[in-house]
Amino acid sequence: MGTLAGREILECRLTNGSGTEAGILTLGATLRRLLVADARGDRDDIVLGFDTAEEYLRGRHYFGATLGRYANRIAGGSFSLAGRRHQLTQNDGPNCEHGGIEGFDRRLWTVDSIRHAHGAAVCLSLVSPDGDQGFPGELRTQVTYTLTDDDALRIDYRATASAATVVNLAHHSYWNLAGAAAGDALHAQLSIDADSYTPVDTLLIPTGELRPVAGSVFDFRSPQFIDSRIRDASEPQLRVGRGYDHNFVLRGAAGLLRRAARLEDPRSGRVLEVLTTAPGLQLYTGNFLDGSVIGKGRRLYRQGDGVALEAQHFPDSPNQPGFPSTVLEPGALWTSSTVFVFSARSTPP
């Protein structure tokens, strides 16, 4: 798949007995394709991304790829622990995203392990230095990815520093449940298990309320189409965002998984349910795909053709004390779990 740094960048194969296949890049841990069987049992990939690992190094978009150290934004690339300030990389105007110019995303990580105890599963992890990217301590991360034979692709997280640090680590997949070179992924039906979110001003960053979500479109406590409400130009949040680019708050007691969404695709019959450990769910229309991201397959990536649905906690919370505190200190255990499960209507509407 190539190299970085003179290291060769493999992918790890997990099947399961039903036929489900993924492949996990050691680039950025990254889910470079899932195939999963629709209504009528045909198999296709549903994740958008690229056919080289090259193209992974050369684009920015981290499609499948684990998050690090810190998924989402980071105001103003910088922030206060212990008294002390600490300023980040910053790669998203003034902010700090998803890592800072070289995150996780743009590592190669190391294969620990091959388990089949409960599935196939890879283990990778990866060692991230003290001040990298401006983040205090030394951190060691590990990752394990398991396909299970009911279908469900569940992503593990652990991670300890060194030092007091703030950690959030998720995963980034665009999902098109109606095929990777579907086009249009947005005429799919989504609920959220969120009561409320964090609304965001013009630099994406989160205000600090936990606005109701009762009344609005961001409203998906019972099933509704994507597209019917994306373009609603009454709504202010959708301009700012130029579409979906928002964190809910999940109901129930983070460190416990239970559901967190449910996606289903009218076309193909494909049903994906999110269940996580995380407090909140970042959903991502695409937003910033324009036209001159060439895919898989030589297709041209365009603004909703994949939906992520990122379970994480809050953006921006090492500078929003109201938030779920994501500060881990030297000796504790970080941990998450997502669970991504697949099924199919028997006959697609």
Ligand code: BGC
Second form
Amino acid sequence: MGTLAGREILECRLTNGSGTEAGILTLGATLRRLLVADARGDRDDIVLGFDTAEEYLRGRHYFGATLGRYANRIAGGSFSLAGRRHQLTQNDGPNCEHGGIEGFDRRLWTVDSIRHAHGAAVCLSLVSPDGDQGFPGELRTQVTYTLTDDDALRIDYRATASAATVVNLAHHSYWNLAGAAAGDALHAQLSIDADSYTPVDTLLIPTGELRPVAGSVFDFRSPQFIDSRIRDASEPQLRVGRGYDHNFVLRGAAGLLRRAARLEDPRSGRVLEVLTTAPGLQLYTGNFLDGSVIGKGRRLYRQGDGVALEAQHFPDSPNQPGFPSTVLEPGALWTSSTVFVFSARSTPP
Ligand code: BGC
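Having seen the form predicted alone, could you now give me the structure of the form predicted together with beta-D-glucopyranose?
Below: every chain and molecule of the assembly, starting with the one above.
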């Protein structure tokens, strides 16, 4: 699949007994394709992305990528830890976004192992040197994708550091359960297991408030079509985000695997359930896809063509004392797991 700095980019293929198939690139530990059956049993690729590895390096929409060291934004590209200020690379105005200029999505990961017990699994690792993008400490990261026989794609993250640092590893697929080439992904019913969310300022940095979702367009406690409220001009936060681009505060204790969201597409009957140990879930409706990106099968991607459900720590946590901590101390193990469970409603609508 091409090369990066003279090293070959590989795609690892995982399959299971029901014919579900995942393709994972060593570039960015990226989920490039995921073939899942619909209610009629027809398989289709349901994640946005590119046909070639080179295209992932050209633009930066993070299709299917593993985000690191720090998913989402760190305000002003800087934070303090143990009395020291750390300046990061800035790639979103003044902010550091998704790990900075050379985030983990642009690195070549090493295949540590491919296993076939309890499903097919590939384990990828990356060593990020001390000072990488301005982050302190060497960070050793491992990401394992497991495709189980009951149609779940599980992602397990582990990281250790040589010095205190901040970590937020997350997965950034844009889902379109009707098929990656189907166009609009927003006419799908979404539930999110969250009673509050973190409103943002004009630079998409959380203000620090945890605002109840009740009575607002952010209330996904019962299933709602995403497109039913996304044009509601009475909600200033939708304007700031150009749609949904917000972190939800998940119910239940972080660290325990629990349900975070459920997405159901009425056209195909496909259902996706997201479980995670992470404290938050970023709902991003592809607001920055402007019709200029040529995706798989030479389809132009437009706003709303994919929905990202990013299980992660809250954005800008290193600068927000009220948010769950993202600090990793040397000698400690950072872990996080997210599971995407696929099914289809037996009767096509
Ligand atoms: C962020 C968006 C950003 C997108 C692509 C999402 O995780 O929340 O603001 O535009 O990633 O970079």
